[in-house]
Amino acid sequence: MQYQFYMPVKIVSGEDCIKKHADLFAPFGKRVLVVTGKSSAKNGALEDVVHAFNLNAQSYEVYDSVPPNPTVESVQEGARIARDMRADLIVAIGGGSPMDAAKAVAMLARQGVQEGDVFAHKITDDVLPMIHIPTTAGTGSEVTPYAILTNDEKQTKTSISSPALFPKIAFLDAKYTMSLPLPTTVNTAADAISHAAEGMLSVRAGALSDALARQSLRVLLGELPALLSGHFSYESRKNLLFGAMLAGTVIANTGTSPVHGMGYCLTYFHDVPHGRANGLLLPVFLEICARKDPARTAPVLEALGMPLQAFSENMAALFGRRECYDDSTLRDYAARSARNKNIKNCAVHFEEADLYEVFSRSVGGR
């Protein structure tokens, strides 16, 4: 048996995990800048922070404009932020926005690039330790080394990536997603269940990110009765932020596959939530794998513990009204996905007609 696996982040989790450890912030340094959304003031993860830093007699700022699909220019100008202020730590709050936003202003601060070439930017370790505090359960991006953002010159989201941008710590704790709408839980759920998938039909799958998405899934896919009620208990809301940390250990040694790429299009031109597009697409994918490479794809509808036919029925039911958009827009958007990245991270090759054919069956009918 051969594998690889590599995940550097120290994860802590439980209930006012932050409060009890308080002292883990303290060895990065004095000055902290705070990247994050406007609902962490709300949800209590702020306050527990700022408690932790004025412990440690640590100053900070809080950098809180970071759109819901991060730019160059929102990054840029967190990076400048944190150069001013002599930034020694990055705490990101918040869901996989301010997260991916905080790892590429933890780059940029330290690493000149100019606004055009961040994208091709070769990334070193130069890059401002980091904290991150997820307050959504689905992008995994408090465990993996990438920064998803918007690519207004190739119309799409791109990532960057280094091992230098994995976060140092993860604090988990599951009171700072309660109040989450249904919407956001299911979509975030969504986009972890797609990332376990997707993990497990990469070209650089192993037999231990295999191990952790077949967790992932059960303990995820286990949520369905709460996801599908909209009533969560402390437990239920656990068990979510649990499941979408383990898919994004899977995801940061395997990469995501067609389905991330292809939701791509959906977020950038209608702005359908990252979680809802992989959602959406995800039961045909899957499908259409299972037709062209049966052996490889039947671990993965195995891990789902439901028939396939089960699996999007039940993904059906959590979406409602689902998004239709033209054929042309169809043929358009299998066009551009067919030149993303992911479509050769895939075991199951995919061609253009394929993904057109994922497209038209999941979004298509206007």
Ligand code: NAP
Contents of the next structure:
Amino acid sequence: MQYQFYMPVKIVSGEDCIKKHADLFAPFGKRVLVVTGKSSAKNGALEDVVHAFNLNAQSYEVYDSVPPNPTVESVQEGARIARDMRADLIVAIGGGSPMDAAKAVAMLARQGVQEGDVFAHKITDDVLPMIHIPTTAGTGSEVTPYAILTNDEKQTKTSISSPALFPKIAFLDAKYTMSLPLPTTVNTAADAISHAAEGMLSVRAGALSDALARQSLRVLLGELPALLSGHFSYESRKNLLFGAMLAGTVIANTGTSPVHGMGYCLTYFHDVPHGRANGLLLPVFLEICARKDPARTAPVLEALGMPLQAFSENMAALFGRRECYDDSTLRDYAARSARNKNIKNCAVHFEEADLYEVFSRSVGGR
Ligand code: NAP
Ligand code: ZN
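Could you drop in the structure for the form predicted together with this ligand? We only have the form predicted alone so far.
Every chain and every other molecule in the complex is listed next, the one we just looked at coming first.
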């Protein structure tokens, strides 16, 4: 058996883990920039980190203007603030958007890059240290080396990626996710499910990432009753956060696949939330994988713990009325997605016609 796996993030979890381990913030320096969004700062996480800063005699500023699907302008603005205050440490609080923005801020604060060159820039190791605190349970960005930014020139979302973008520490406290509205909870859970399933189908999948993906799917899909009913115990919230982090460790090593590449079209052109976009496309994607390469897909279907038909029905029930786009739009999206680098990352080869089939059967019909 051969495999490779890399995970340099220290993961600290549990109720009040920030208060209990406030000392972990201290070694990185005296000036901290908190990168967050408007609502993700309002769940107790900001109070807890401020408590830690006070104990450590650290000064701080808060940049709370990260938009969903962060833009290059917003991360350049964050980097300007980090440079002006001579920040030693970046602390990210929020979902994937603030966590990804924080990575770009930490990099741009140290590596001067013109606005138009961000996606082409070769990232060096000179990046401010980061501590990530997820307040959604989905992206796993707290344990990945990716920052996904809106790329207006290419009309898509593009990942900047480097081992230097791994946070130093991730604090996972499910109490911060208790305030998540139901649609965001469902969307982000679907994102994590997609990460685990896509990770297993990656050309870079291995025994260790597969083991983590299987466990992630078991934990996340074990919360289907809660996701379908909309009632979440603290235990459910903990499971969703755990499952999403596990899936993050998977894609940190495997990358994602055509589902993410296609989902970016729905997000860029129609503002469909990232997780919802993936969740809408995943069932038909898996069906086509099973048709094209049954042997390679079988372990993924087995890891779902239910027949693919039942999985598809559950996803449909979670998402309610699906988006519908006209045929020429979806043909255009299939052509765009075929150029995405995620396509080559999938062990099952997807032609443009297959991508079109996923789109048309998932969000077609207008
Ligand atoms: P998000 O855009 O970070 O957050 C969605 C919404 O939920 C925002 O309005 C946010 O408010 C709000 N919110 C966050 N935490 C909350 C809480 N505890 N209570 C109430 N509201 C809360 O969504 P996301 O799905 O977590 O992240 C999506 C982004 O992550 C996309 O840009 C996607 O491309 C990226 N992503 C990255 C990776 C990676 O490996 N780096 C993987 C997958 C996806 P605010 O306005 O305050 O933020
Ligand atoms: Zn994702």
